[in-house]
Amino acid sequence: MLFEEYSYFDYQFPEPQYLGAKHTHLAWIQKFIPKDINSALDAFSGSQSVAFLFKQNGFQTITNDFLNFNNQIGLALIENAKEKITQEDLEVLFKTAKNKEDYQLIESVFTGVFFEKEEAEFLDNFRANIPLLNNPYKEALVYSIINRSMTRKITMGHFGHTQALKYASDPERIKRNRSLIRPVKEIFEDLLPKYNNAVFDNKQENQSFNENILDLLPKLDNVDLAYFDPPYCDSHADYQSFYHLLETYTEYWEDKQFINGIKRYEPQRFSGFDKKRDVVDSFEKLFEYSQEIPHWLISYNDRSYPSVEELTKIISKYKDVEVKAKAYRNGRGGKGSVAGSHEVLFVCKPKKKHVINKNQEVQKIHEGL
């Protein structure tokens, strides 16, 4: 790594509010990144904090998530090298939309669930104006910020409950978190400088993808390091249920049903890593498709399925592996991060080749006689 590349750490990742985000583990993960790395893949990127770390390191960074609202963060902060939101852009976003009659999804589905009518109308109008920016990186920045604004607005920062409006009228909760009663527009304007300031050029051709990783991996080559942070099956949040509103807002679904009290979209996207019936087979395919990538780092949890021991056996078919662990001291969403459980990092390297020279072979032959 060149000395000047350390200057990329002057850019700060906007702190996420995302269950399972690795933002608090970055210094620990950094310790195990191999030397002489030029390119890195963040395969299950989520909040994009690890991909941002790779970009700060000066690596050519490839990031991927099968949920589009996460991909938008990747486009905005990993692939994007220079585009920022200007005052002129804000005027476009906040004006009354000419086609607002075509954008009423949030008002019609989520009024009375997560938002009062006026707030829902603002979100629909804002969403109608995003394509007017006519720039994929600016649009991605706006999606990233408005989605983050909605998680600030809702108690617990996710949409897997029906208590948002009840909590927003509770004086004690408001006292602890004033964002519950702040307009989303105001939160967006507060967050905007942090996201603009996180945009930088690390002189690499970085890419963000929105695919199932098992479909993407066969298309990739020349990757030095793969970071895998799959859903912790049986021990962590159901991301499609907890963040369904952000995906719905980004995609602005026309072909989905909205079910149960939280109005989650149905059918959900197929992951392959969040159900016990699928996950072992998915891990086998993941490692098979990644075997040409020299180094892997795999985040996991000791309460997940399959067990750490079983996953180690699967990994060992392809790589030499060391298991590192650190304990959670405070619960952070799901039984996998309750106090006393452990965040696990599998540090995987190419298998050592055992070479026996000809003299050793001759000696073994004589010893056997």
Ligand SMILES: C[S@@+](CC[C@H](N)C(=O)[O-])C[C@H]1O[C@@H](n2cnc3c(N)ncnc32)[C@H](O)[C@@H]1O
Given for the second form:
Amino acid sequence: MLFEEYSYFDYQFPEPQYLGAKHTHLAWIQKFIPKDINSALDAFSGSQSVAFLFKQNGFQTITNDFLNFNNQIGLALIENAKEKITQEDLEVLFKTAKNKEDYQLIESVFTGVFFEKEEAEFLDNFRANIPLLNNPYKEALVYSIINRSMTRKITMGHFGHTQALKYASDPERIKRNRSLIRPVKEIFEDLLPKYNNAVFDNKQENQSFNENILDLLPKLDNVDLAYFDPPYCDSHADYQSFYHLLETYTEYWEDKQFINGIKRYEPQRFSGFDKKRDVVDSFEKLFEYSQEIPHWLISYNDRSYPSVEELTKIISKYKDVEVKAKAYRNGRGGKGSVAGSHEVLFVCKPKKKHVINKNQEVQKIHEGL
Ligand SMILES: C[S@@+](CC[C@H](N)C(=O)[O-])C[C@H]1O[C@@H](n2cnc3c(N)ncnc32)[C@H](O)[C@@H]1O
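Instead of the form predicted alone shown above, give the structure for the form predicted in complex with the named molecule, please.
In what comes next, the whole complex appears, and the chain from above leads the way.
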């Protein structure tokens, strides 16, 4: 590692609030990153915590998530090398929007669900102004921060429930968590410097994608390491129910229905990794399409479907695999990480091949090492 690359570790990843985020496991994951690689893919990047680690390592980083609000964090903190939000940008964002009447989605759908009317109006007005920044990286930073602000304000940090307004008027809960009653604008202003300070240039052409990973993989080449952290099927896999509000705010859907008490958009995007009926087939394809990538690291949980043993079998068709496990001391990050379960990492390397040389001697060689 060059001297300069050590300094990338001075940049702090803004702490996420995302089910299954790996920011608390980064030191552990770092131990299994192969030496002497140049490029790395974070295929199911969520909060972007692992992609950020790759960027800090000085790798050319390719990051992807099929939800656009996560891709916006990828554009803001992984692909973006220098754009930050300035005081002038804030003036643009906070002014009264000229096209206010075209931006009423949050007020009309989510008033009385997650927000009081005034807060919903603020969010619509702010959303109308984001495109005026006219710079995809600045816009991505703003989406990342405002989405994070909403997660901080709403009780439990996700949107798969209808308790937000009830808890925000409960003095006991407010005492424990003042963010429940803070205006989103104030939370945004608090978080802004953390995101601005996390923007850096690692001198690589990093890229953020917003695709189903099975569509993206065939288009990629020259990737040395793939990190796979799929939803844990049968644990907490339904990201679109937990975080629908952030996707709706980012996409500002006009062609969806908003269903159930939580007003989740419908139809949802197709994942392939969140339902038992699809997941084995999706893993088969994922590994088949990744076979040219020499190293894989796969995060998993020993309470998920398919089992660790079954997944090991599927991986073994393509790679030599070692299974590392780390116990959870306390339940963090949802059902999949309750105390007693294990965070699992499959460490996958090119298969050792048996080659017969001229003298018919069998030699073991390591491919690509
Ligand atoms: C366990 S989370 C990843 C957490 C991430 N490593 C972090 O540190 O925040 C799984 C992610 O996979 C995404 N996802 C689900 N199905 C996908 C697919 N077919 N292609 C790409 N991303 C997908 C979800 O949106 C979710 O963000």
